[in-house]
Structures are given as structure tokens and as C-alpha cells.
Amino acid sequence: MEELLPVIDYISRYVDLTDDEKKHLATFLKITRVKKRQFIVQPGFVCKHKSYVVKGAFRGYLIDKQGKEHTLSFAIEDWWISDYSSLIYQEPATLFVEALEDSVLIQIEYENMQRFLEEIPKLEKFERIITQRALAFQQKRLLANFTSTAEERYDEFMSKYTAIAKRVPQYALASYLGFSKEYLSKIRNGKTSKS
């Protein structure tokens, strides 16, 4: 159970679990080691797991009909990642979820997630809280894309998520922020020359 403590501690920040509930929860979880550039989700296949990052970094993205990549999410230690639409509806994924570094995950299968929500009712509250937070985050991101300049989006990301910016490829960061890597370079060069 020692290896599973990071996710159990994470959940315990939101709900109080008894020792018995923690032990029961641990029976639903599994450790997965992933190599850099390995996919844990691919389009066309049903996403079977929700993944908590213990070590490493991931990127969730899609490729449009013109072959252009669009980064939707990143995840580093203490974050969750999945193709949530595929996971929740148990339909083929639209996203790639790729390891950007050699990584360690704690995963829970969809069926086990449904079981633990029934068997440990406190976890319903946990799922509600993190779902609400994720929804609010996505709304803020959409609003920023509509109302903020590219430079403002870059500045906000760099102020809030410096640890991620240092670990993800520049093309992925640019894609996430909604512009080209060349434009990202231009923004960075402008900031350097002002310093």
C-alpha cells in the first residue's frame, strides 16, 4: 500500500477516510510505469483508466483533419489526466495522452471507479469536488482564450505554472496557449529584450 500513498493522501485532502476505507480504496488502484513518448490513451480506443501522476509529465492532445496538433492539457506530479469524455461515456477516445518523461502513474479502471464510488460513499464527494474544480478551470481557460491577448495568456501561464513550462516542449506549450511555436519565440524574445 506504500506505493499508493500519494493518491490516497491526495484524496484525503478533500475527504476524511478511515484506515479501513483507505485499505479498501487501495484494492482498486494499480501502479503503472510509462516510458517517455508512450501513449496511455489513443484515439479510436476506449479509455479504460483515470490516471494520477506520481512522477513524470503528460500531455493530452488531438490532431485535427489538417494534421495540426492541439494541446488540451498537461499533467505533472499530483495531477490527474485522461480522455474524460471517453472514460465517462466508455466510447472511443479522441485524444492522445502521451508521456513527456519516464513516468509513474496510479491508475483506476472505469469499472473499479464505479464500484469504489458505491462502496465508499465519501468518494462521491471527492469526485464532485475535483470535477467542479476541473470544470471551473476549463471555463476560465476558455474565457481567457476569448478575452486575453496571446501575451497575457503566456504571462498568466508562466506565473501560475512555471514548473510545467520548464518540462514541456515549446511546441506543446504554444499549442496549449493557442498559437505557433514561432509566435511563442517572438513573445519570449520580446520579454528578454525588455529585461
Second form
2 protein chains.
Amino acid sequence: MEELLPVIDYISRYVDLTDDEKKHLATFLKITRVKKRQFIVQPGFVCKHKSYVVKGAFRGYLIDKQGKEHTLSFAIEDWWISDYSSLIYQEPATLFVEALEDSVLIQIEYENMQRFLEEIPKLEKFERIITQRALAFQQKRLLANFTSTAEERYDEFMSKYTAIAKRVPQYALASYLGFSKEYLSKIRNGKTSKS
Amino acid sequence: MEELLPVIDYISRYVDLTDDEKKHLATFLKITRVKKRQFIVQPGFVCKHKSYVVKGAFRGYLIDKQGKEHTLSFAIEDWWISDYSSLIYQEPATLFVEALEDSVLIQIEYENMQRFLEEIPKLEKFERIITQRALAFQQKRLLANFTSTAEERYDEFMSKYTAIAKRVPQYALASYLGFSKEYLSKIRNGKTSKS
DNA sequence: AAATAAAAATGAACTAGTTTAGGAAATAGG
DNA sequence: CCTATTTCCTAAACTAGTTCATTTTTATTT
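Switch from the form predicted alone to the form predicted together with the DNA and give that structure.
The complete assembly is shown below, putting the previous chain first.
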């Protein structure tokens, strides 16, 4: 239970849970430790969990036909990550989700998620809210890609997600922002460095 | 009530509602008729409704700094449309949502949505499910843009959303698929026409 | 049915960002 | 502390898709 507190506190930000409900919820959760470079989701395999990051960093990406990587999401402490469409439809994933550091997760298995939504209907509200936020986040990201140039997107990301920018490799950042690592390098060197 | 049946049936696909609940739900809904070229959402104004299309066609798009249009979504009969992030955070919209034909909508006002989620908690599940689907849809769209070429995306869309493709102008389709109308025209004429 | 406006097609010049291939610098592991 | 691997930088050639200006076709209005 001790170790599961972070995620229970997280959920409690959105719905009020009694102590009993918290205990019940805890039975649906499990701690997972992964090493750097380890995958928690891989294309072709059904994504079985929703994962909350207690410690560490992850990125979700896919590889296109030409072998190019496209990063779709990052997650550090207090974020969630998974292949969403694989998880909800229980169909083979398209994404890799890879640990960028040695990390600790709290995971909820798909079947358990269905069970706890039935047994603790309050949690429907939690799921609804975080899904709405994820959707709004995605929409905003999409819009940013339309309205801004490569350089603006870079600046925006650096100021908004400083913590993430510091922890992920540049090739991952470039492939998140939608351009090549070479071009990221060009942007960086175009700036008047303060170091 | 009669006129509101389509959306009540839609919701009933996801959650079982008693007749009383259906009647209660109906009090939260309203019919809106709009003419071609009319906007139901505009940048700068808070998006107040979630809209279900009974009849007609819509597109959601934004205009970037260079004046270029980017279409984010289409909606025809039995689809929902709105500026999602504006709606859930009740902040000014970034999108235009425009009627492509004379149309009929069933709308749910934001405040009413909050009320009915509290008064009929069953509907949390409905909201959760359709939000999850919207998110999965968005993710798939994003992935398709990475893994396919302009031409493949065009083919994919034509076969998957034939009904929509027939009803929306080509400039709208091009700006949805992520290239210029001139390029769409080029793709079309590159194909061996069957007409 | 004519007049007007909107949408679609064409082709040539253009450009943002990619690709490729090299080497330098930094990190991690033993 | 030394070696290997990963990450980062540079520069030139390249290309998918854009832009612009003009024409043809298709809708819409009177």
C-alpha cells in the first residue's frame, strides 16, 4: 500500500475516495521496475496496462516505413503513459514505449480497469476527466504544429516543458517536435547561447 | 422530444437509460438549425456546446499566421463536433466550426452537461467512452500522417470515409489530409479515372 | 438562362526541411 | 582511467510538397 500512495493521491485529486475504496483500489494496482532501454509497450503486442510514472522517464514513439522515428509522447514523474488506442480496443499496439532511464511505474491492468470501473463507479469520473484532458492536450499539440514554425515549437517546448527537455536525448526531442535532429542542432546553434 | 430521439438513441447505445432518465436528459438538449457557411464555433469565443449532427455537414478548422487553413475534423449525420479543448476548459476557441450545408443539430450546453453528469451519473460512462474513442481516433489519425505518404493518406480516407469525401469541398479535404489543394488535384489526376 | 461567384485544375519556379556521411564530443561501463 | 558506444554537430546535395498566376469547370443567385 505504502508504495502505491502516489497514484492513489493522484486519483484523489479528481474524485473523493473513502479509505475503504482506496484499499479496494490498491488491490488493482501493481508496482513495476524497468531498466533503461527496456520496452513496456511494443508494436504487435496488445498493450495491457495503463502506467503511472513514479520515478524515471519514458517516451512513446513509432517507426515509419522508412525507418524514421516519430515521438508521440514523453512521460516523467506524475505522468501517465501507454498506447491509448491499443489499450482501449485491446488490439495490437503501433507504438514503442521505452524507458529512457531506470524507472518505477504503478500499473493498472486492462481487465482490472474494467472491473474497478464497475465496482467503484466514482472512478468513471476520474477516467472521463483525464481522458478529456489527454484529448485537449493532443488537440493543442496538433494546433501548435500548424500555427508555429519549427523554431517556435522548439522555444515553446523548452519553456513549457523544461524538466522534460533536460532529460530526454535530442534525437527524441527532435522527433517529438517534428523535424530532424540535424535541424534541431541548427536551431540550437542559431540561438545566442547563454552558457 | 420526438426530434431529440436521434441523440437519445445514440447515447442509449452506450448506457441503458430508463424512460424517466430519457425524459430528464431531453430537458438538457436543444435543436438548432444553421444555414450553409454559418459558424457554430469561432476563435476568440468560448465554445458553449457539444453538437450532434442530425442532418448536414460541418468542418472544424483553424487559420494559421500565414492565413492557411488546416481542417481538423469533419462531421456528418450521427457524428459529434465542437472545439474540444475550448469546451472542456471553457476558454476561447481556436477553431472555426462551419456548416458546409444547411444543417440540423442537437446541442448540449456546457453547464447542462455538468448538471446532467451529476444528476444522471450513468452518463459519466457515456462521456468516458466517447472521449476515449475520440482520443483513439486522433491518435490513429496522427499515426497515419507519419506512416503514410500524401497519396496513401488520400486513398485511405477515400475508402474509409467515402460518404464524407463526397460531401466536402476538395480544398477542405486537402487541408484535412495535410497538403495543398493543388497537390490533391495532382494526385487525383495521377489516378486512372474510372468515370 | 445569364451573370456571378466559388471551386478545381495546370504548370513552372521555389523552399523548408531531409538525407547522407563524416567527424567531434560526451557518457557509460568495465 | 581507458575504451566503446551513444549523442551531437556540420555542410552540401536533394526532394516532397508549396506558391503563384492563370484557366477551366462547377455551383449559386437573379
